[in-house]
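What follows is a single chain, given as structure tokens, in the form predicted on its own.
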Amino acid sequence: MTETIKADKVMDLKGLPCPMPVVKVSKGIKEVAVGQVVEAISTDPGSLTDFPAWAKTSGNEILKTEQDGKEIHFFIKRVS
């Protein structure tokens, strides 16, 4: 049984090359309240390493990463 995470904001970042998905999420996450979740959907394989590195430096938390074909879904909780 997989846990369903409800996103407060969904960001469609498909087709954007590195580093744009992370750049857009770093701005977009400021549009939700602390404790809320942003779902970022990317097709850039580099996102698999970029998002965890960004989360570590920004202090936000990646709750879950799912890959569905070329799409990668990141569920990121705003911590600060």
The other form holds:
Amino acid sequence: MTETIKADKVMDLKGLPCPMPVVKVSKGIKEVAVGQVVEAISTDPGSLTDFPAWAKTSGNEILKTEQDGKEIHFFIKRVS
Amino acid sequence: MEALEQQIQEMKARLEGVEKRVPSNKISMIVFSGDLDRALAAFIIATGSVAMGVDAVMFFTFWGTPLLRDKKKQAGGKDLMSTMFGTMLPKGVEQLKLSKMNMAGMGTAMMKSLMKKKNVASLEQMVEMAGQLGVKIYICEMSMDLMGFKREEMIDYPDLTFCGVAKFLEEAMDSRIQLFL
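If the one shown is the form predicted on its own, what is the structure of the form predicted in complex with the partner chain?
The next block holds the full complex; its first chain is the one shown before.
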């Protein structure tokens, strides 16, 4: 059993190429409160390296990354 | 004891000096090129930077200057040379060409249709997004003057300033990253 994370906000970023997923998620994370979780769904393979880099630089935390076919689900906790 | 206090004071003064020299979390770019591909890269980096929490500053000079002209705006009272430059140089981002494989415009058209198909934001959209994100744009006054461009024919952009090299250097010195594109 994998633990399920409840997202407070879901962002559909499917079909968007670089730099849109990161640009959109950086805006979207500011719309939830600190400690809340955003689930971002991207189909851009570059996101796999871009999201952790963005999270590290912007000071947010990726709780879990799930791949479901072409879809990549990121569960990101707003830290600051 | 007094010697120790004096040492602490000296250390404090030195630390302040060092802190002043630590650059901000900022990227400064010189956009020298007026090529579609390079301009696109510049705007992708700028918007990406803001997403990363890094302020972005773009300084447009030389061939980069005409891409900030507004295609709908006209400026009168130009001499022959200025008018010539004005017609020969691209008027706005829509008219930019690829630096390679342009093939009399065919390559550029193909790249644009590919971008649309693959959902890559167009340069027009990137400029608009940069404005919304608060990317600062500086335009080199000297390039404007050389090519005979007037302020009233440049795009409406939220944070646009006309300046010289000193302003860019001030920004560059206060940035962690500097790029020349």
